[in-house]
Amino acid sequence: MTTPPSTLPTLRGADTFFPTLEEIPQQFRLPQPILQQEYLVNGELRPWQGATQDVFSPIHIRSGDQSKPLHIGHYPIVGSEEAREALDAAVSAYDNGRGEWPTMSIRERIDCMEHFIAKMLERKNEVVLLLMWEIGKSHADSVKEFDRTIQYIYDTIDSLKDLDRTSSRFRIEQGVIGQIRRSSLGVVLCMGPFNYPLNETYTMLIPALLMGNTILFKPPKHGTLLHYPLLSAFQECFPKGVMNTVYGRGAQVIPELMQSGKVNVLTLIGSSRVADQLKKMHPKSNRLKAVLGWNAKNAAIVLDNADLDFTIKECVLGTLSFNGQRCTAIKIIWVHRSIAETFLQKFSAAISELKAGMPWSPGVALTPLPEPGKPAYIAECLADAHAHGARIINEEQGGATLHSFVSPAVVYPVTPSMKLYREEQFGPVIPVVPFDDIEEPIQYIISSDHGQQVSIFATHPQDIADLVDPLVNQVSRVNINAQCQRGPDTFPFTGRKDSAEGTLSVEDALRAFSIRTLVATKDTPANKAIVNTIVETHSSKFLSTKFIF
């Protein structure tokens, strides 16, 4: 039977599911709001005394009969001109590349950026707490991301040792001798996601720092009071200028930093449509580098022979890790017609266990979601969906909506008709799809728009091949009985279409905020007598043969 929009299920004790106030542990409140009124630029705090962006929780505070978000705190709403201070900021610090920041040894980096590790660790807690109440990720994942994250930069930096040492030697090539390094590209505007508004955010700006760059940061729309204990530690560990922050709505601040022309390189985790927009403001995109990752629609294909209790652990993990607003979320299921049911029966099963509640419960699987409109867009998404002949499969609470708050949804069975079988829903809703051909399923992902990943779950080492070499050249990762996922970071993380446009992962970054320099002279004895003389008099921090252990 099919379950109408109207008559959605309603939460299963709604009454109690949100806290009061003395409900939450004491060890998980936020002491006060976090009534930010400064901002980074030039190496300044500098006040500010305008307008505000009030900050709410989606954990709503329980009162009586009635329940409203809580209200954790407002940070500046910047104007052009604060922009405009960033960005001169930013370009005077770099300097045409002469600047003190572009200028430094690695190791001098490598100095600066570990003081900066010390000074992260000291607001670890508060960082963590902003995590869970900005964007309602569980206490347990809020610790992760800042441990991966923390995790993230040590890595960097060896990487980048690394790639110094190769790069530490002269070559001898055809009367020519060189030194090829790398060198840093100039003013990097960085954006990062809400989802995961520390680490990966940190994955564009840490490497882009280490590489020599000057920064302007435009922290999230959701998950941008977190970023606040760290401005200080910015502030003490880097240059004048190396990091500027800039606050307000993207929408007016943006543009003209792009249209400016003294952007070098744009580095966004979001939407492929606003990337684009933000390319074509700039007057010499050929001088513009990007580095962006976009919207995905991963499909996994579950085959006959699929071993069902395996593949439908990681199917659960990969539709509804962080309630499914992952860009490596699996985010629709082909499932072969013949084991359609079984997997439907015993996927809802799966699902039904997962446990609900606020981020500090123990074992909790799914919380609030940040986005205000997320839920609404849901509803309308699985009215589609019923309209079009799909039924949601977990009817006893699939769907039920409070507040902020979605219970997931698996709806069977999706079709070309529906909005779920395109649009990247980027929620707790799993859209699923029989098949009888193998090329139904790869007929969708080569004419998807997206080309992230993509998730296979068989047992037959033929099928799964027969899989392997039409789906590389479509999706960037193809996962054998795994779900979709970013790491290990030092994997390349990338994708085809509008999924991204270049590729991070440890050692990709430092690559894709730098450039290959090189010197070179004839190999004389003059020259090398010169060449000489540099090195060993430490004349200059390019020509160098300093080893970093």
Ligand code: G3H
Given for the second form:
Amino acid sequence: MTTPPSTLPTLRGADTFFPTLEEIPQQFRLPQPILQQEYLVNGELRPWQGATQDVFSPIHIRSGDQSKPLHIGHYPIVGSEEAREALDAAVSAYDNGRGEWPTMSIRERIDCMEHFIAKMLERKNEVVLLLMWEIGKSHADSVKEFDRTIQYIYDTIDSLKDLDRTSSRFRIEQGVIGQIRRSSLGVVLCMGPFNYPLNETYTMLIPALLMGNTILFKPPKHGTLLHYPLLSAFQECFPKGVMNTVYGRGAQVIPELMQSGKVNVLTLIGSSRVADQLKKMHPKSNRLKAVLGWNAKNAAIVLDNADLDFTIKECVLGTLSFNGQRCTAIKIIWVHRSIAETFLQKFSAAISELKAGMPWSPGVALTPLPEPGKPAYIAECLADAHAHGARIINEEQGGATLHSFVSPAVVYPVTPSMKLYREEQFGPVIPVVPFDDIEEPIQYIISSDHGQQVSIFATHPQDIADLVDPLVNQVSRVNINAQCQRGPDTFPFTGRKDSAEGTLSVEDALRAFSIRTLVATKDTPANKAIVNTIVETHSSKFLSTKFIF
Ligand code: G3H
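Having seen the form predicted alone, can you show the form predicted together with this ligand?
Then the entire complex follows, led off by the chain already shown.
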């Protein structure tokens, strides 16, 4: 029996799903809207009198029988002139590598960063609250995102110390003495995604800063206000011009920055289409380094010998953590036809146990979606799947929508003619495809535009081994009996095809935002004496054997 899209179920408890103002627990209320009228450029928080972008929460507020999204603030929409000022500030702070920041010793840069961590921690509650209100992330996950970011900074500092220690010695090869270190690259344009607006942004921004680069930071479209409480920390902890913000509409301000040819590194986590366009705008693309994380359509492959209870737990987490809005989410499940019925039944039952509600509700798993167009897009995918012969398996609540909230829908059997087969839905819809021959999911992955990760669920070692070998040449991480994920952050995070360029892990990111550079001389008594004098008198920061503890 099929479920016509026009009769998607009504959300259970719809009348009271969104809260009244009074129902919001005191500690999770925003004291007042965040009316941001300033932006950080060249060490100054400059006042802004121009146009602003209103920010509405995905959380609607109920009043009588009406409900509307809560206005939670606004931020500046700067224009070309301000973007140019930000660029000029970053270029002059870098000063061709002669600026205060790029020439500072690693120890001094770490001191600035440790100071920043302390300042950041002071603003934790505000940032967590804004994560909840701006993107609808649960309180537990918002805290996790903040803490994970702090840990990432600490780990990056440790990794930088290690890197510096191994560079603090000379090498002598074939009559040449050399000291090899990593140097900064210049001006980094950094753009983060809305789903991990703090964490993913900082996994680029922090290593880029620590390596001595100067930054142009364009906050994401959603998840913008949460950066505001941290601007004064950047202002206080780093020399002027090292950190500069570019608020507003990307399409208006970013092209000009790229066309200037003064951006040395483009780092963004977002869409490959945008990254491709931006790279082409640079007048000398050979001079532009790119560190990019993009779209993904990670598949889970469930074999007939999988431990189903365990598999279902991981598939629920993999498909629906943060409502499926993770680049690493499992976005399609291939199940062996012989177990498909049982899988669907148990999977739907597990999903029906997930708690839906507001980000502050204890134990909540499913929350409102921040992208205003997402519920309509999901409805379109469901209608398209229905028209092509699939049905919503969890028909009681699957696809039930109320304003910004969509109840997860399990769609089966998904075929190549449906949008859900290839499109990255980035939301609470789970396409399931039955297969008879393991070659079917393998061919799906081979012919995909994406190549980030895959999850294999099985118990027979040989079956797993037979899949691992073809798949490691298609994606960048093969998970065995585990959902797809980025963490631990010390592991490499990358992808093939349209899924990434470059690798981000604590260690890799430091390399990505720097270049190996060496000072070399012929091994003669006169040169040795010169180098010794420089080292002993500490007259160079590069040519130095100082050891960071
Ligand atoms: O959106 C992609 C995030 O990096 C996901 O991180 O898989 O560790 O939750 P995670």
